[in-house]
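The chain that follows stands alone, in the form predicted alone, written as structure tokens.
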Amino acid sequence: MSVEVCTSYDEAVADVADGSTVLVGGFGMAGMPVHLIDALIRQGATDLTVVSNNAGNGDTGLAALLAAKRVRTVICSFPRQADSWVFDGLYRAGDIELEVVPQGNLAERMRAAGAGIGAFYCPTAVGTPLSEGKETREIDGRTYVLEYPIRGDVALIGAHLSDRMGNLVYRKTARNFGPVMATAARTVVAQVDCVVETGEIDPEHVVTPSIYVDRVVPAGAREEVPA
């Protein structure tokens, strides 16, 4: 069984609909499946819900998405760094709507998603405004905040290399949050940085199995730049 390696970044995201939830991978631009995100720009999906660990950085990647105005609402753990101004902005405007989840919260609601869980209790953000509104519960003497999990339409992840089956390893930092994103979605998109034919890659190196991931585009893909 083979994965779909895909010719061009936008063939890979051509179906992602209105109104979408999509996960993006990468913990500032580490890992940050940025041709991808670039192709989802030009494919015009708007009204999206992106949950990712930041809410862009600069003028790329990320933050060029939210800059064209194609995203209602960003759920993520660090919306505000020195060169987020583009998130801040619209914001600032009523342009955009915010949920702050804890970093570990978030990876853990994606993580629940993709094993099947319906929900678990946690006790970070017990007595904040995060907390306001949600189901708390004692146990063993500690209040536990119920958190639900978090599921994608769309993940895009980037990844350091794939084989022809999907199967997928990761480099240092890149590893962040895309194996747990994959598991969470129910189309998975990785951007790689190479292909390799099954059975090159060492089995106890795979990271994310090529049963959660659908398609993947190397390097070198094609960028349908509008005339």
Contents of the next structure:
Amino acid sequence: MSVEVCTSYDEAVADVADGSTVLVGGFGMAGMPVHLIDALIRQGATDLTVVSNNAGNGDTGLAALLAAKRVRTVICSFPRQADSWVFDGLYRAGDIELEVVPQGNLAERMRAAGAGIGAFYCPTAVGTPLSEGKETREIDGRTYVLEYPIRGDVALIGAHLSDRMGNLVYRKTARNFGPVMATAARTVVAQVDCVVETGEIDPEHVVTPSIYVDRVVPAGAREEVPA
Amino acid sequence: MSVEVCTSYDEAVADVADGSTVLVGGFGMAGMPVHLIDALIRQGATDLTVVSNNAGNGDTGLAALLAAKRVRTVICSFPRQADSWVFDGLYRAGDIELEVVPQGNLAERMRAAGAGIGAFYCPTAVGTPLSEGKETREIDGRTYVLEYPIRGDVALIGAHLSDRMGNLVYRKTARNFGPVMATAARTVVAQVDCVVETGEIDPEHVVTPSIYVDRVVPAGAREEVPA
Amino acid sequence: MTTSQTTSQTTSQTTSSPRTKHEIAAAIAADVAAAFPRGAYANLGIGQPTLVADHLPPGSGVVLHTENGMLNMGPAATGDEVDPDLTNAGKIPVTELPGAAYFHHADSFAMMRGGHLDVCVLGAFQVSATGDLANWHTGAPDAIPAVGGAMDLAIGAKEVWVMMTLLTKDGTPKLVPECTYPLTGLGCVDRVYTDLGTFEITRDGVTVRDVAGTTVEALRDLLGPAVLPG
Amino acid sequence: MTTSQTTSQTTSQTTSSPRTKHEIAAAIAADVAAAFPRGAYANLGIGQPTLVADHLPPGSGVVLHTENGMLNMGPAATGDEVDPDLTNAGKIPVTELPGAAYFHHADSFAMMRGGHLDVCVLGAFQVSATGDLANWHTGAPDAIPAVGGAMDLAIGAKEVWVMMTLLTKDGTPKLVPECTYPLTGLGCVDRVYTDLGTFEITRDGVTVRDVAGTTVEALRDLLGPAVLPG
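Structure of the form predicted together with another copy of the chain (previous: the form predicted alone):
And the full complex, kicking off with our chain again.
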């Protein structure tokens, strides 16, 4: 099956509904789907739950989405950064909800969603405030916390190349959350540097198989300014 | 850290102890570490638990290990095959224990062992004889079975190339259980077609990172016939 | 209950001499192939379901998954194409198509069990009226149990289609009120393709999608009201 | 209880003028680096632990893991080496060494949490006598909680080493009978490297591995019998 190759970023996120859970890839700027986030801001969907490692930096990208008051809840591992003033302000004003999740749990909970796992016992955060109120169990002499999947309605990720089927490869540490989020959302949209012909990516080197990818947008696609 | 490059298959399995749990890669002949199994037979370790997809074919490899009465228990998804007469005979004579595990659980339980997951709720086998006596739980309206990790003392796998650090790549569907088993055992030994210089495998293409691999044996290594 | 009385293209020509087992399987496989959504990601179980691949129309865009770690598997390998490192789940040498991808076993079953495949086609000993599947074990006391990926496939795909003859050799229906063989999966079958008709299994019960060389009434008589109520 | 009285090479030269904060951190980092097993797979936490890399002897064979998806990370990138797609967990541009490997976040944390790293070096606000670690949150009511990978690192490596000054700016010990800050992990710390000495945390309690410019008796006085019994 061929992937949908979009000619504009806006087309790629046109159907994101209010109230959606949006998985947003990237770790710092590496792998961050900035053009898709900008298109999502233009698109106007609101009351979103955003799942991402951070909660926005500076005044662009996720921070701009937050500043536009489109996000009800952020689920992330590390909201507080030197330049997270947009999130900080909203949080202190009580205008945004926050679920802080250890980074490994964030990744593993999305993996569980993608893999059909109903829940899993995890050694992280035992005895800490982040496991308060959660079910625990001792297995083989070690204590574990029960963690549940995080599913997305949409995943917005950045990748290096896509072929026309939607097979993706990434570059270096820009890989980060992309492959996991691609398995965990109903609709997966990737901004990529380039779309190549099917057959140009060695089947041994595919990182995200085409089955997970719904739409790709190559660099240089249109950014439609709303009328 | 450099991986130990062994000059004989026997050296690579010399320290497998009686009573060990041995994860054996391969699906059919693809990825099957035949030379390592032969060396394990020469080595003589006994009372083994073998975890593999099948329970031996014909009279060589795993079947020969079974015929030599070295295996107490087989944990596998598919013991019964047209040419599994060695296993069939031992099983019918009550000379071997069998745990049949759905193939996806076999893979996921080893992945859990490698990933530090204490147990997981899995949708496979609900309501079937293979989940009898196992804990179940309803999550979000679906029933799941609680499954526990499978850990190995040793993993014997087949791969295509290793570099001198122990980074591995595989060929086509010979990849199968190798990468998962490499994460799930204390000692990981890979028979490979070739050992290349460090740097010759593109870091983007590594499938099993070096951290998981203890020893590699390139094709053409010695087979030491015991005195 | 929606009942389509149109007989299917390929199984309707049951006229004179009795068909061979292979002809019957091929006809069912053709029906399954004709019903595939364009571009579906699909897993064809070991055995008869693999025949479906031979009946996919050119340009169907169907992408085949094999649980031993590959997407976009091609046809069986012949001659020089045979590569011992490239097989399907039945361990038969196959080929790869452009746009293929390889992955390890845990990733492969995560893909399947996470519900990413559109369709999985399986053989069966029995299917119950509520979609229970029995296809891994006859329950014979001396049989050595072997499940492979059957239980994972049964619960993994968005749609599970079974293809089988409707009756055993001795004429007993295999679409039954309740399975008597050990189960592979509970309530997992969505559709059953047989030599005598195609059935949908819905929350409300079994409905006939089409019939082949018989009538809905005759199927009711065969299967009984517990399976096909009037 | 094994107590080595030898002072460490690098922290023993505390003679005349007080050292800067950076000099102290560098000295602790050098102690940690000197203790690394040859060829260890290690994760150096964000902040001061990253200094350890600068002190690894040539040929140490230590392979650095960064939790954002890489093994065999090289030194910080400079000039043309800077690539926005290649950073460490602190989001600082880094380089790759021959034999590096990239993987995604779930695989990276599986590697960590599965206990495959030999050593993880972390900073800390407090470490308790039973190895509890507090390093993610001061507990201040207006602080925005942010954990990153701290809790995964705390429980993930075969050995968790903490590096910190032994005392806060106002002279309060950070190796304490029980942490007062919110915990990062329970009983997870194996060793504590400080400016005044190195401590092992064992099942039987805290022992002094070596001292730097002080004595075991003076450390006992500082930390009290609940931490360092006689």
